[in-house]
Amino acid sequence: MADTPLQGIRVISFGTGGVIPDFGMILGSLGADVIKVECHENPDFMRTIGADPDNIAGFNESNRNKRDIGLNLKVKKGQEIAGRLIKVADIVGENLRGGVMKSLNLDYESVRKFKPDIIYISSNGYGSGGPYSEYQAYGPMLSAFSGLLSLWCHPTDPYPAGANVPLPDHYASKMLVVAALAALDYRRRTGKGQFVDMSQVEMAANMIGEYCLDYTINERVPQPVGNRSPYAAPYNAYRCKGNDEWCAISVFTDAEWQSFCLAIGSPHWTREAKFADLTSRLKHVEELDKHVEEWTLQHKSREVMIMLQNAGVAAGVLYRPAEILDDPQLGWLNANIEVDHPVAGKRLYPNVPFHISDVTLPPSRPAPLLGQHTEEICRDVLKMSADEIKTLKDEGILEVSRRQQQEKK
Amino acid sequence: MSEHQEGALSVYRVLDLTDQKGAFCTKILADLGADVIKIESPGGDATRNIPPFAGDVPHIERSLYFLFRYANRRGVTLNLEVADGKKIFEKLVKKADVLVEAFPPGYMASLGLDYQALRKINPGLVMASITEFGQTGPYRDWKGSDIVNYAMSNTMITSGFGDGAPINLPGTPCCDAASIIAAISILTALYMRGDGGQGRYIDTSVHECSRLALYPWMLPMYSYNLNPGAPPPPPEGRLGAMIYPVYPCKDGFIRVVALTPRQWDGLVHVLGDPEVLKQPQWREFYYRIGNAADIYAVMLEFTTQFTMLELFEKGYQEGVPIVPIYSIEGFTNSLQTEARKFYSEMKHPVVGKFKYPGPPYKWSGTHCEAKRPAPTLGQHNEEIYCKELGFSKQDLAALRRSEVI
């Protein structure tokens, strides 16, 4: 039995942004040897959104548990070295703009010629095979294209603003881990590899499939419902004591409603007939929400959550990071970890949430510096001689970490 | 790509005791070919009552939620709370590779059907439990719901307009996050099991998984105090409209994601190079986030001269990512959606024929597509209990009378 789940599995990652970097991070957390390919002229774009490419929070989260090779893919020799890496690998992951891998002679059709059993995972914004396949895209655009964003607002908003979040990047990445593992299992049984072609737009659409059916079956274009639910009331985010403090509350059954009324001290209004059952509460939901907020405004959001949960009513603070760190359940689950990065230092990251019996995952490794492992990968994985490595470095095909070079001087 | 009959996971059988928390987990496995048997109480699953309904007729076979989330399964009814029901369940477990359940912590143990008991019947069984907060810990008995889970994912505080009330994300995104993580855990355990190895137990919670699929960067950003050297907007502010601005156009709205100065230049060019947009500091992403309202007011005049598709296509030509904000209708009828055959035709005994959204990926070597509609209540009782477990039709009638199935 393997020590760690994916020991002996090697992944070559041509990833940028959220999806394929996060995909590799998770496979790395399960014990795979994940090698990220980039170079100084063409780095993962997440390295370029701040002043120091080795000190970006989002990059350093989604690229943990990897090694990094500095390799210039613009030249033929660089592409050949990438091919040599793929030959001794099991999985390729890529989310470069549509058509780029083909221009590098590293698309699935090219790769399968020299590595027939490769598992090749490709993720595009819009997916291959349509008129928009080569359109550059980022997550927040794909939730817009899929219709998801159109539903993500209050009915009175001028337009849907969405959130700070690159949705659906981090769903897509995890669905691709599912795909890689299923394909590995299939290869274990049959010896056959394959090509998986994801559209991130379709990932977003999969999160609202029942709304798609409302259109295809009922011929109705779904409209935003804001924070309300057709089968629960109260159901909303309510303002609490303090600045921009909120608690979400949901009451589904009559039993929960009784518990809710007791928990807030059974004020007079809770006994009014118009709030007696769900149907009438939904009918008078605006007034109901006003009453509920009168109560929540008197308490801190955390107090509201604890009072209601203790009474058996679902309630949750709209968490900020500091509250994530104070959450005793996440603490119990060891859901936040500290990792020491050579440039960023000791920082906090979310742990991978795999609780599988008789499995111990290796400790998390920090995100690599650009080109940090070029020499060891060439030496240990590609069996290159020191002379060969030096020549390729001199030719500008292999690159090593500039930061490490400077520190040596 | 649909010429393959076999899916990547066709050799596996999965027992499905999920509700919303795990529906997407077993859907993922079913789309990849696993034989997933949805086990419901004789009265039917509560998820069958989730509105809206096909034709707006409330009916247990017409919930759009159930029709989408539980397609590709076979379905049986079974009362796990009576002795005969437990015996039948144990027979099913013997022949299964995976069991996914989403009951509150302790419920399966109260039936004598927890992992410790089931592994004795089937040592190779991979069992995954998906709960709101986890099997153990101080919040294990707390309750969740879509809006509560989303609140605690640390993403809702960033959703909506800065000066308005935070907005919930439609669908069941936090449940889906837990579902995908559970699917990864299950496949990891199956891969380690190999041929004839031991099974494993998996404990997945919505609470722990939600922020990882929605916004895993938020805690690191907080911990780094944002990227050193960049002007720091608070990561927990509601900045969507500033980071990824939305502009009106002739026939709707577009969203622009211009991160680099070159992409901004492309946008200015798309809009006809108006001088007023050529202010040097506007090329900087963080400057634009800080001055979003002023820039929005100027941009309106230019974006409203074009249609969504004109800006989408011109953006591609000029190297600036622009996208139409589509309704479900716009997405469904888009050229890309049609070219990729995202929807396939499905035929349901009660609802009839309809277009069903497919999985988000195409596979070259194995089947990955919805094959059958969500089961009607107890649709496969005879197929599974008689043909596979050896009950007679008389047995089945008796089980039905005594409300075991």
The other form holds:
Amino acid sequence: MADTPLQGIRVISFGTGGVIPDFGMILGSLGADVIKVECHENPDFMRTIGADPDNIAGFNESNRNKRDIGLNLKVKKGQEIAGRLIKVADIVGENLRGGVMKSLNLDYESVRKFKPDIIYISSNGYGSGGPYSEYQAYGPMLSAFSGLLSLWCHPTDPYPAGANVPLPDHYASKMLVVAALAALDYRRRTGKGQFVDMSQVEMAANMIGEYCLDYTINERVPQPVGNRSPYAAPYNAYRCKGNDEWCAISVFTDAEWQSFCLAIGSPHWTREAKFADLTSRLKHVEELDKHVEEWTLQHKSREVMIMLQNAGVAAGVLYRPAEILDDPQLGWLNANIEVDHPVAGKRLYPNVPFHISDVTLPPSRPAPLLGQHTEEICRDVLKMSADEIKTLKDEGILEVSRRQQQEKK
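Mind giving me the form predicted on its own, seeing as the form predicted together with the partner chain was just shown?
Just the single chain follows, nothing else.
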């Protein structure tokens, strides 16, 4: 394999759901050897949301670029094998409910006794310690608890709307990558490991920092504003010509406003005093939006985007997921790649969203079947003999892919 940024780094992942699995997927895409630990009795819960645990879209997305070992952690021998893996690793990642890793004798304090330079990444829902540390946490709940959902709707909505995208999970995973890389550099310079503790709730609350500041400084309780902005007008998603076509438009400065007016042909209303500056436009934003939409309805959404962008005005088509796959810019960036999964088949997945000069990242590998690499990891990483592997399999400590077993019969 060509030299990659994280070549030679090994990660042991006890992750489930979104945060640590996505964290591991990113490190794996940079060349790290990421080993996922789970078993059929206690799999990553994302495997349980469909009929076939090896064919779950969300799981297969967040668990690419990994190997999988089927290991029963409820018994002491399984915990000892996990410890052996950690001894030959650089990073441990876990986001299990508070107290679980300690019950398995695999918490940071236990691990550092036999691997003092380990970088231990823990991202529980509510963090380590405190009155909520052992509470369960999932993406939609994180958005609610953090205050994000109180703002993620329109003023007239009867309840917080939100989205089914687990935004806090994905934001948290990227923050953990930053923390892990910093810890790796610190260890390189000092030889010392680190315990990285990141509460997902705290991270999610971090996303609305400006609104907390507005309250503490101005004593204003933030209210939902939908697609509007207190700093720009027009600023909204506008209907366009065709069936359910929309384009988002953002005009912040008076110079951008003049460019916008020229781009749409300078109709008479654009010269009215009530739209002359940002303060006036914000005051008359309802009327302004109606005028803008009268123009956008005459054009297809892509036409609106191109005309305004050519005039120096920020505008973008409101895509649906299927439409993103056909966008020429994302195609040029190679933003989506085809990965052939042994069960799901060939599917498109998001590529690494950046390029590093003079570095060729390894091709994305499909998410593993549960226990797919058990024998390989035990043989090559832990140097177990074939007899030892067989004995541990017979005892139910090690598990291999059931699908692979059935195919061999």
